[in-house]
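To begin, one chain is listed below as structure tokens, in the form predicted alone.
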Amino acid sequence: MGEHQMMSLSALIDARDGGKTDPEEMVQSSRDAIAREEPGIGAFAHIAENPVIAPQGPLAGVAVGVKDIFDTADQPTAYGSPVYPRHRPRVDAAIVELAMRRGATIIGKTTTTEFAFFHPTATRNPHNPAHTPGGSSSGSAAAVAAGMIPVAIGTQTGGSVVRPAAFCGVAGYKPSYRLLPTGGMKHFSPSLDTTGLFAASVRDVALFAALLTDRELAAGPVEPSKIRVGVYRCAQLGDADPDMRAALEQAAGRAADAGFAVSDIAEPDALARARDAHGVIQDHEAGLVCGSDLARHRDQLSSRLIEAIERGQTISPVTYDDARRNAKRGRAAARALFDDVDLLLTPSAPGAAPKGLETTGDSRFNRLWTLMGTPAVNIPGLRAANGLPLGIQAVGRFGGDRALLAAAAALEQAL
């Protein structure tokens, strides 16, 4: 275990376009890596036996792992739950079909926590198998970190893209809400569920986003002196691990050394209040969309999931509406905040990946930004004293994904 050679999407695309490799060869190298690494990691819920390899397309030859929360017609879709064994939807989720239309090969379904909530998978962290890879997109982050595949698709409702990316030392990009489609996923909280992407580096994840969506998202050059970076001083920083607090200061220092305009930003009260609204909104919606799972399959659900769905069903519409109003005020405050800065730096998680597989870690640094719908990306590169990755989260203005990815790619070089 320990260090794995990750696959760079940019390098693969360059080699393919330069005639040095072809789609068949590219997919075969992923299949070889899966055969080699998967037994020790357990990142896949299902591996395609004869995956379709498109001869052309922007993503031709790119092996993509898809979180098993998304429907796939030709591979089983279990949503991380024993309730859905051998479940085969009739059609693919929108993001899966989009990837295939762009030429990607769906190499397999990556593990997800139960219904993308908290109940962990058996997936191990490629940097140290005794530690969690994070969740709920556990397999997607671990498969990229272990060098099995160049890219993967996941989802975030609280911190389920950015946090596992941080724990596994890869780039995890949670786009602006609704930039990527969520149709055909097993929803938990529809107004929070966000489709996200994983790759080895910020540059790679930006390229994946660009090739997948046909939007101008690839990380172009930036002029650091024109980019205002705010170090986000929220109350949560107080109980982050000393390692993580030091990493945030180190990131801010290196950003300043690289010429970025760095300053401290205090958390507005409206955003602190909005953070507390996240749980109410998430649970109330889960109580609705997972209500039938609870009513019909209670005996096959984990106690934590039962508790969350039941808690959600006791939240009154009045309380839910009040939480949504607080979220709306928070979004107005976030818009105002991004008049003063171009991006915020904050931890991706309270520290490095915790030991043991019974937890997937803590999403306290991610929930607010999921609720705000703002784009966020984990910048890998820093390490804790124990050698495990520490992630720095860069957050941008809603809809400002291209600018965020370009700046984060430049910051990644500085780190």
The other form holds:
There are 2 protein chains.
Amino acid sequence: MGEHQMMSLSALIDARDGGKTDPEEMVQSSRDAIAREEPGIGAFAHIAENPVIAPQGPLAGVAVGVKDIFDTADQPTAYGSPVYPRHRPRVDAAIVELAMRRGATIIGKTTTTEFAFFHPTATRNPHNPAHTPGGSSSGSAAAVAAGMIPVAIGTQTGGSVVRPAAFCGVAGYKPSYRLLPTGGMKHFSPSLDTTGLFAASVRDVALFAALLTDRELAAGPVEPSKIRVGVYRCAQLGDADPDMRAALEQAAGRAADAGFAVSDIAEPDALARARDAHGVIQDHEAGLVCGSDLARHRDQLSSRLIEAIERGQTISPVTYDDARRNAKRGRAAARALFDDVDLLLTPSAPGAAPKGLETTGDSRFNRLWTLMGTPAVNIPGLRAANGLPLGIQAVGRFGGDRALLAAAAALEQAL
Amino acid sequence: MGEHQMMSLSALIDARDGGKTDPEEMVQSSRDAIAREEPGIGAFAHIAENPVIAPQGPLAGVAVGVKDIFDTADQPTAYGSPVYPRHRPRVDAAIVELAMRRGATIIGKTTTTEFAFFHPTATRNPHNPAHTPGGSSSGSAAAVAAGMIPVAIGTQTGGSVVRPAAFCGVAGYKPSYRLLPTGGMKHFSPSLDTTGLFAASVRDVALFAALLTDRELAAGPVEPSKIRVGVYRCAQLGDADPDMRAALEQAAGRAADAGFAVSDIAEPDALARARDAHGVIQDHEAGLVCGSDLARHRDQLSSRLIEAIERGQTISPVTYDDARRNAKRGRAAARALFDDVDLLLTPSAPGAAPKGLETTGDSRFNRLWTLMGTPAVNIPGLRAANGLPLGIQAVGRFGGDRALLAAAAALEQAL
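Can you return the structure of this protein in the form predicted in complex with another copy of the chain rather than the form predicted alone?
Let us now look at the entire complex, which starts with that chain.
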């Protein structure tokens, strides 16, 4: 496919506010790009026929792709599953309504794996159509990477924002837990399900978050020497590809060259234990929240999803409560860790996007941070030997989203 | 109306397991009671025509009323609102599926105020039809109180389980946050929305929780002298009716007579401040999660709900984040408090059920504990001068549901 020219939200907003474009033209340019690129990518589950274009609002003219795990009243909502054909919810999910209230245009529903779990979509990686774009927010990442839309909305329960962002070479931002609303999404594990955002760069995704929420999240200037960057030396690093391990060292080196205060951080035991709690919590909750899908529509679920729900239903409350306690201890350890460091660098995934569309990749570098509720963002820019993007994940203190995004935007420049 | 004979879950389960009744007969007896009592009460939004009766399972034969804020695939789901006519979700809410999986019969949908907020239903208090049953879980409390069903499911975001239980003279149990799943409910404020249970007595509601979840929650014997009961002397006590204040002293006195270690507990400042955070958090989240209802169906919402959603949409993220921090400090103070005491006693409401159906009463004694996520249960048994029930609320340590229910069941005997 070669390289796609991505749409920069910052550039679009600047042009709009400077009178060089207007909302109609902005949305039309996305529609044109979708007409051109979508046949080769398959990032959309549905494309709006006559999308509403607001004349004003902070996001006026911004064409947003919404992962089809969120309810939309104007467009069909299938949650990546044949259980929900012709499903048209009566109201929009909270994040969709919020985007519309700020003036955004909901340009289409982006593909999701089945219930945002593992069963893949047919979406292709814009950097190489033989490779997965990652998941579960497959279409959101791919549509931004292919230059069809400037921004998209997704969700992460394990690694479903940061990983596809890494595979597609875009910025993917998983905010602190509850910073963005999840109301009106098809839940899988409510204590983990987190709404996240995609854009071409960290600066763009921070601007999107700011315009969407009216929070002061836009990435401002930073003083690198005052930012303590920890290279997170967890045991999982041994699972990463050589390319990925080299990319992490490269990122650390460039951060140091740019003046950041870089050091190595060992993984506290409490965080290693918390990582193991993620699967127990996710599966137990999925056993409850998807229990009725299994009971009523078993023949329309994938075998892997059936297994996950059934496994969850065998996890006892005692085991679940133990996992929640380990998660709580992990959060205390994470708080302590961020007294010594401002952000952590880790791989966003074990390597570049795997070949084939049968798997969406592995979330082992993401699950812990989803469980901790700490903000995380994929910093794009590096490449594997095969030319595919490699992503570096920056993780910040719970509630410290603004500082994380500012530092990550500066690191992105350094990479 | 006089007094209704309530159905005891413990007695029903004992009779079933002893071969003196069977699931068919158990459900039929609820159907008969509904046919007899429902016309005078109006506790049901919908009654199942041919409810499924499971031959076995821990809850086989138990007719459960489900608040119509939860999705049901076999019965219409209206969330107490005209926005959702003929709405029939494709799957059941997690708690509904769990109850069915354990063998329960979903006998009907019980009435809820609009979106579980304040706009009342036409449900009447079984103890006096001129009085409110409380809300928002109006039908769940009234149906149990009227002896139509042994148990019901509701939700609490402010005081929507404990208060109607108090007004109707039944046990209402709001578990620790996330002990019961909320998936598939119409959310109002996701960080507060809590699924809760109703039964004739504390012992019965504990048994229901145990059979439903497979947790060890059934109320076992306790040694009163080892249980430190704190009478919670918060400033709000001054807002309670004289009857209610007298009932709290009476409860404390009877607890002391029964051998419990009773003392007075002053409200920590951090908890007083956290109480004020509840409204900010609730309204901000409702502004997001119900934003699309307002945008798309404003003409079908009550004026009070419109006001609440609009008010929520004016609350800035900074104010919301401040309230969350106050809530967090409050939770730390609550943990410390429960180092000194095993359970707290407070009023469940400012007094008995108010006259009239225009209001469902006041949640000022409940909101703090919903926000803290601590388990709370209404202990029925006392009466106001006008003969209506007065409820005493027992509050326990987060995650200490089993100890709370056991102690509250013993206190119920003492009252």
